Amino acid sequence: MTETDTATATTTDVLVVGSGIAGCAAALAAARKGADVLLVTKATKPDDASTDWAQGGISTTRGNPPSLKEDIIEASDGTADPDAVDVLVEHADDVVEDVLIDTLGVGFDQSDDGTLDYTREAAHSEYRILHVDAATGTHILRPFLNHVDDHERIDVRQDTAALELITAEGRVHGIVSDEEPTGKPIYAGATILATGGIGALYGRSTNPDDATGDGIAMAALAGADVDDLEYIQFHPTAYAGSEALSASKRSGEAAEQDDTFLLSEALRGEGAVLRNADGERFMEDVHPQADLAPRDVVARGVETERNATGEVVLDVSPLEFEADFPALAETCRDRGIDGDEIPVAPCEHFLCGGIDVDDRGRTSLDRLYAVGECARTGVHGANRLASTSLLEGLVWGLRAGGDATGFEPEVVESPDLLNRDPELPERFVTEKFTRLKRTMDDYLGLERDPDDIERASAVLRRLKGEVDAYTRTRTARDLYELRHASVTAVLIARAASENTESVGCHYVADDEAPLA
């Protein structure tokens, strides 16, 4: 440990670390009451956020809460916490009201007669969610960014990256960033992990490339308590990309994740409908909704189908494809989909567990808050609930960042991170991370076998100690994104391990449950 110097510590009421719509609404609620707020980020650009490529919607309860509840709850296959949904759902409407529509403006689609229009998606059972074309994510993101860059008690600082929590005596003090050499720390009366997903785990993802589970890996490290890890969704429809790229992800290489991107689930929601290669619907034999039964059913079914005929196409001429999705028609005819038919395949989406918090996004360790895809609420359980994510990080973060106020800055012993030794080698965290994305591919993937977990955690572990014994010497950015990817990877595989049940998203493929 070193001792600070309290003079020119960096010091705030607010710590946010994140900049997607979780960590905003967290920093503009903080702002709201009063608090000096910091937000850090690792991103440099909107689109470095996940909240940034989410494309379908909101949703909203559209005045009917226990409708909306009861979607959540059949979603997570019974297992979402009812006391966290409730929470969800009664403040639904009201935040995207203040926040989204009076506080940023944001122009959600209208129909012909000027009101709003409302989507629907899978497993919904109503048209609830709002959306801006197939792009909501930009649409809320972007203006959300100026106003918290533009809001005179917050303070932004772009690419800057969180290392390590500062803690001592089961309280958190604020974190280590990689604005110095050998870390700077910047201490805070409360801290809020708003760091996103794993994305950057697997091969392919709809993440963006530095979502590398830096928040739930330092809160770990920290003692706070971790939950619901092997709980990873897979998207049912991202474009499957070429047929060599499908042939290398199914190989065990590690896949390109540039040639990835979503097909929103409001196209099945409006009715394009998923065909295997002799142009068959097969979803009807799976489950009784079909295309729009839950993500985990789709993802499997799709899966399943690819296996046994070589393909599944999304089928878009139901659609007004160009008119109603121009953003996601001009995408497929930039990779060259002309046609209504799109290859897609599973895809690694979102994380449902994380680090366990409460009702306001309070962690097991004192001033220390999570919120958005990082943090465990209990809303989704074991699968989530399409154009939930959103409302999520915006309920949950308005509500941590309104409770973190009020706390003093302590400037304590900050952890000694070391800088002495020559740079890695030029592919040393490179390959290091496509060994991770390979087990994780392998072994971590749709469907997993409880020999396979095993093998993916002793391949895991040895990564991680592999790591450790660079970090302790180097701070390097890249090099910690590695660490807290290694120390997240193992925390799922030991999820996995211990539950060997197929439900939601974890299915155990030596388990007796039915596909769907």
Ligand code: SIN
Second form
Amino acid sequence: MTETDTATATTTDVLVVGSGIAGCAAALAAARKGADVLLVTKATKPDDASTDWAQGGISTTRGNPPSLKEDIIEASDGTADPDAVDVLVEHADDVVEDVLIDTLGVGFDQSDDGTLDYTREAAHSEYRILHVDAATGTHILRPFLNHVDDHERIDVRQDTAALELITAEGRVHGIVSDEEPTGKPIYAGATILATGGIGALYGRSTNPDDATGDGIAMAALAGADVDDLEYIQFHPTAYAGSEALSASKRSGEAAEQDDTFLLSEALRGEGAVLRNADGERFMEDVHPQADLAPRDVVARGVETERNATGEVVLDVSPLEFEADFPALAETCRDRGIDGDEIPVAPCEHFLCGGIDVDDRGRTSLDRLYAVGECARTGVHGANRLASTSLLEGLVWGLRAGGDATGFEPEVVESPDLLNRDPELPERFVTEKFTRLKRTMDDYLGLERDPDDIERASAVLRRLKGEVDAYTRTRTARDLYELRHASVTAVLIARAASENTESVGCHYVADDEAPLA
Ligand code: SIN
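Can you give me the structure for the form predicted together with succinic acid (SIN), which would complement the form predicted on its own we have just seen?
Entire complex below, previous chain first.
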């Protein structure tokens, strides 16, 4: 620890870490209450946030909160927290109207008669999802970032990563950022983590490459409670073309050829169907909702069928694909995908668990909040219902931002991060990331075996130890991302080994549970 120069330290009322929908919502709510807000993000472009990549849409209740609640709980295999779901459904329609429509002017798609067009996705019993084509995240995040950037009370700092939390006696006082010279403290009355998910821990993911579990690791290392980390959702229909490139995203060897992209569940909601290599539909034999069963069930169905017959395709011929999904049709054209049958395979998509928070995003540590994918609100339980993640980020972001005001920043001693020896061995980060991803893919994927989980735990703990040895004397951002990824991976393996029951996204191979 080092004495802090109080005269030069950066201080703010509310510090938000992350620039997806949840971070922007938290910043907006705090600023609306008159707080000065600093939003730091390691992103340099808006599309470095998972929000920007979100396709299907944002669920509303369309005036029927109990019906959405029922679908959320059903999709979660009965494990979602009903009180948390109540918070979500009670506020859903108001926040969409207030923030997205009235404040940001998001131009959600309309039907021919000029009313809002609602779509449907798997496990939704009603058409209630607002969307812009199948590129909804982009159309929400870009105006949101512009709005936040223009706000007189909000200062946005891009290309600034959080390395550690500053804590004293169980209270969080801000972060140590990687601003030059490395290890610069930023003090805040309250700190809100909105750092997103964990896609970078897997070879294939629908997340941007920098989803390295930063907030989860920093919070856990500071002593915050984390929960439900074994519930990692795999999306059933990512383009399968790049499967052979697994674990290469960070290796640089084939990064440019990695053409994983999501084929939104909205396609199935509007009539697309899954077929095996023999051209047969198979989901009807797995679940009464067939292709529109909960996502975990469809993902396992697709994987089983790929193993049995060699391939699964998404048949979009029942749709007006070009007319109704122009952005996805263009992506397919750009990748040289011809015809109506698109090869698909499951890939990592969303972490249902995370930093444990209450109905205002408060963590177990004083003045630390968490919102968005890094948080575990209880809404998703063991499996998330489609198009509820943007909504959860918006609702909890606003609630946390509103709650986090009124605390004086205190300048305390901050961790003294050493950067004595900045040069890392060549390829150190790349090689460790490759090992981490391979371990997660092989042992902590769609289906888990108890012995494999123990094997993964041992590999990941060893890897974390090797990384820790380097962070003692270096503060490079990619090294800290690796550290956060390895801490989060160890926590995921621990959660998976402690839960021997197959439920939702956590499917234990020898539990003899049926696919559905
Ligand atoms: C999708 O468009 O299929 C993804 C939507 C979601 O993850 O909620």
